[in-house]
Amino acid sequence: MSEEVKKKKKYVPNPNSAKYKLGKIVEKHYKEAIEAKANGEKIGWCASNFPEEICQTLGIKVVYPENQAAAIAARGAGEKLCNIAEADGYSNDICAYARISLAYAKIESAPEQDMPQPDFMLCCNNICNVMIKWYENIAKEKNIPLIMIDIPFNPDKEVSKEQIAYVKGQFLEAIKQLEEISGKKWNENKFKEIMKISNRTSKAWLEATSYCAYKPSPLNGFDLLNHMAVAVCARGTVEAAEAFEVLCKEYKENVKEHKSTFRVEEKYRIMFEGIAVWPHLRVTSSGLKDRGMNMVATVYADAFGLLYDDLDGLIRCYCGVPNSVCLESARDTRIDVAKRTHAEGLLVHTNRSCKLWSGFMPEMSRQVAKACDIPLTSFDGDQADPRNFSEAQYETRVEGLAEVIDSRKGDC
């Protein structure tokens, strides 16, 4: 076959592959929400760490502004929507996800990723307090209800019985409010079934991320950032569980066949700390791959794998997501991940959008690097605003990290 014919040959995706199945789940997620809205159903905008199991049980369609903002940013329109929000008086120092979402609520359409306008907002402050005002503002501007679950910051390593009781009361109240808004009734048996499915999905997702521990890894760690959206929006569905199980099967076969989705020789294994730089995903990914540097550890992807036995266990999980725990707990989790995956260096994204995450990162990453005896570097960026990232700085920092790892290997 000539080179010209090869170029013209159309790529045909494999419908049995995990990548294809996961992509279709996200596509279906938005399509069904748009159709439900057109049919007169009430649609919600939902925070990524609001209990997805509640909406799934009630059969209420919700969409996730964080997912949408990431998609819009990755497809090149982050700056455009940030400018719209800033023209309305929102500071460019506010989270870019929030600015994109506030802009989208105003213009109501974006070809990069459309989703239906909300009839209610679902917020949970286990992510950050910016989210409270972001969702509150949209609820006020749209004159729609806001359902809020308050999960206090936990200064201890364990979640207390008192905290579980406090949050459980809010879970139950949120269910009542959603019944009134949607006209749908709660079914306890269905809730138990949804929890089982959610656990099945989470178990498969966490197994998939665990394959990074193999040397060399059977996957490019950046794959996890792309697949993670399904763990957010469809965790309580059988389709998601099955797709992640296929993903596990593929990674297991890669291990046996000594293959990997990381298409170059794996020379370095690093832990990547923080949210992806969605507007510059290709640059950040290539900057690592070109040096044979594979991301084998991140807590960001694992954060959406929740395992529990009952309602109390579910609440305990939502009380333990990364941004709601103390430095000591966050540090120990990262040390465990870094050691388990044999990470040789730590690359920290100092994310201008995420003040909470980045605020305590210098001290925590210092402690992680010391405990794991690995070199550390950081770069400035933003999860959705492309203006807050320097490719030159990123390249310099990554190159420096590779050189330090090399020198340490030479000393061994």
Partner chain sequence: MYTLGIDIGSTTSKCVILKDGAKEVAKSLIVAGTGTDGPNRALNEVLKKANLKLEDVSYIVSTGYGRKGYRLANTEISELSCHAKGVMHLFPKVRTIIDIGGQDAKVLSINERGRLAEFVMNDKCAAGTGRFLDVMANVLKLDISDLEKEARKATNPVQISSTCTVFAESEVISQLSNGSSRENVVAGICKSVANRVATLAKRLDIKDEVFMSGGVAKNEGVRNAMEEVLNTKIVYSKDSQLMGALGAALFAYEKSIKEE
Contents of the next structure:
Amino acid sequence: MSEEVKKKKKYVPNPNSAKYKLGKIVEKHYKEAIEAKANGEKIGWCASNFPEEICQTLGIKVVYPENQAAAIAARGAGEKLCNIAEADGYSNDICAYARISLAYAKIESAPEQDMPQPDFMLCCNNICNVMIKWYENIAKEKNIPLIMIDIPFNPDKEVSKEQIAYVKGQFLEAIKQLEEISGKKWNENKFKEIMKISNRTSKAWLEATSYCAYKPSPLNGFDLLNHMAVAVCARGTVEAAEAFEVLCKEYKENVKEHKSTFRVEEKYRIMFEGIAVWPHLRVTSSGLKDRGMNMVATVYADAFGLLYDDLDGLIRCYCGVPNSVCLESARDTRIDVAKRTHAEGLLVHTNRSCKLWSGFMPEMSRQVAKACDIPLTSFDGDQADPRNFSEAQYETRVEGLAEVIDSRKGDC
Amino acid sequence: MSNVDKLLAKFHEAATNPKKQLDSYLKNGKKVIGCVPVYTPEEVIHSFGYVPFGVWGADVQIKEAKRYFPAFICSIMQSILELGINGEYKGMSAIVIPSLCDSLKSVGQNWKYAVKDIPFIPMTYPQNRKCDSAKDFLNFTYGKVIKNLSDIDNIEFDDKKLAKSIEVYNKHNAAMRRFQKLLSEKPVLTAVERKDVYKSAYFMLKEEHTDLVEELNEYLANAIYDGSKTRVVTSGILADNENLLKIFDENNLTIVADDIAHESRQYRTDAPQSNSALDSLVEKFRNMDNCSVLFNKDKVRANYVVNLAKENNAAGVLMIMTKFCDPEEFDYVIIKKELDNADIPSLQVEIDRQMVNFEQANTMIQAFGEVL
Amino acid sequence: MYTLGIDIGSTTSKCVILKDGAKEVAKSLIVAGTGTDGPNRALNEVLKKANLKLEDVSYIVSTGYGRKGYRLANTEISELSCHAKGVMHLFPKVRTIIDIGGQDAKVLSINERGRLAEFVMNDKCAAGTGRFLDVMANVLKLDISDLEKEARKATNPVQISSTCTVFAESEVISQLSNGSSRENVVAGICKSVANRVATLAKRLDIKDEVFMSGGVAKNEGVRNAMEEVLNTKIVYSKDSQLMGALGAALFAYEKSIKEE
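I've shown you the form predicted on its own. Could you give me the structure of the form predicted in complex with its partner chain?
After this comes the whole thing, all chains and molecules, with the earlier chain placed first.
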């Protein structure tokens, strides 16, 4: 008994820590949405890369099905919800986030991560076209409005002014539709304020991720995957900006004091490509940590750090998120990150759920590995369906990657 | 051989020998441009005097493309790249690849590195088609394709020529729609013969194809049908495998209408009158609908399929599912529900381009026929 | 009048002879399927048991994987219809049939008139079929028929969840190397098959009673797991593998009456 108390005490987090603050923001985010729904407010389900500035400016409460699906998967209920969607006729080839979300829209309850049911859907397809199909189906099943901002995949390196004009037209249209749905009015000054806060948050977030470049890194790269939820759901809030600024301060101190949240010796520095394997987060994380392998680079984390000066700039940012750009742009961003962080190897998650991310990954990762002169290995997994991952395969591949890095170091 | 048999043989020959068709156009000094699913602005290509040539892959074993794609990308895309790498499209001056689904986006990106001798022309369509700002954007992206095509031979784009090409295409659309209508009244062709008519359209200049189809339509208009087959509607992306289609006839099923992307979906919408020919093409795309790769918040396609079955007195609907095609897999659930509500029996059959054994499909389709 | 149904599966051949479409005269089951001498052996055996000659049989219906190439048949009917027919003959209250064979898993829904109304079949993945059990039995160095006995001894079934057979194989191996007992692993494998097929079954309305047939239905471990997953009682007969052949023999009787 006394031991138990002791143990519990040990785990009380420091309320001034970034980790605590970030956790609270996510908690508050869901809590407020549930309360708002109970008070009769209209709630939206929102794509992670839908311009959150619109909702923040209008003061509309939204929740993020992608965050929810990741949380449900990380807490072990991915298979259960996937099975429910499959029993309804959804193929098990479909993105597991979508399957979990469709199942949740049906059963309306999941103790792993509850959130209110939607009164409208906010869709943006800059990360993939699955978003369209997924949101269409929920809007149809629930008979609720669907607002769509189409940001086409850009085959060129530059974002054209025509694409910006097209997206801007939809952006303004979306505002009009949301004003009607919510009864709230657009306020240009508030929008400017929100843009400012969002930039402040993004800046702090990008700074935090940039500490990975230190050798050794003051953080375990997997931390970022957890903190990312805030960058998605609360970018336009002062709390988020402040929490990330605290995070920066902590990392800065770690650098000074030669400390790190990566609690073992950093023997290898790698770039991790793809979304986390949420259902097997522990296994994938310890598979690296046990070998002293730290993830110092990932494009995914930076994806939610958007910096811009004005509306056109804002739209340009949303047109340039990782999955919406051509191979060359995607490749160059990664080469840049890998070089900046001195990554020594590339570990690619071939994510069964994400056809777009995996569809030209073999070619692109070859080019990245070549340009950075680092070894490359991939493993099969899934962002939310636990059934598409093999621990044995993962262990073998990671082991192999470590051995190749070792032998290369020996060659020098 | 009767006249109609000769005609059907022509369709069959073109449908089953695309390489021969391609080489014969090339030999006659024509430039050929590959057109990847689901939609490309063929009229624009045609207006340059080039031959728009359908590139939907083929039923082959995937080997080389595995270097580029993981296993869970649809086999249409995989086989397009496979054939590209293997030189099956050699001689084409360029290939137009739209980005209407996620796998198509990847085909385009991989193409640049896998098949270096055939330049990649991206075609970007706006999904928010009805939104006002989509008009200018589509004008712009068509403009980019036009620029790429112009560069091949330094030919100027001519809107008047495009108007002529649009006429050719609208006429072909009309012939294809009439073909399907006649076949619904008198389903006298086998599923394979029917497929040949649709498939050959991809490998022929449309004016040539229209002539053949109109000739066939005249025959169909006068044909006599004894009325003993079970009428079904097919839905899906692609249903061109002969081993699959033979199962229909073996089980006395006849396809009286389809919602297949490779077949009727191509011919539903004409380019309307507009200020310029290019504007008319823009309007055409904005008017298109009832398709898994075209956004529609009301999912009207489900009702479209229900009505298609009703209007054509079909006893049931066969959902031919191309494995790993997620746009279709999402739509399936909603369509199935609407069909159930309308008491129309339906069956999902999963296929892919690497399938050699159709035993399960056979059993399912036979049993479905027995249920009907 | 004698009619015969022959069900030529991927791994077994089955025959049933009926007298006047009602009384079962003889049956046979040979473990050798399409493309082997199994169909012939099954036919010879059933004729011998019935003490009949081939000429005594008025009508033959073939069904199953190998139904198309069977020359002696007067006609062929899909195993889906035949299964439904056979089961309904013996168990008229059944409304859902779950059949797991060597290659296919199928779920049939029967309407009020006792006719096949709707059905679903497995996708290309082998995880919910007899083939999956074969692979797993092989990994465990067990005979497929021993799986049932092992599963019965399980105290705490492990979870095997991989969709892919290769991954499941490695899951099984790592469970064993982590010290899980063989019986618990076997029970986990049975449950995994039940889970996969149950998901398929849920695409249809599962109405009571639920009958299980096919080779895999012999495995009590899978049947019990299925009862648990679907939360319903499963009806089962020792002759469940013969339902297709029985249905074929019944159809044969109806066809011959009609043709006369």
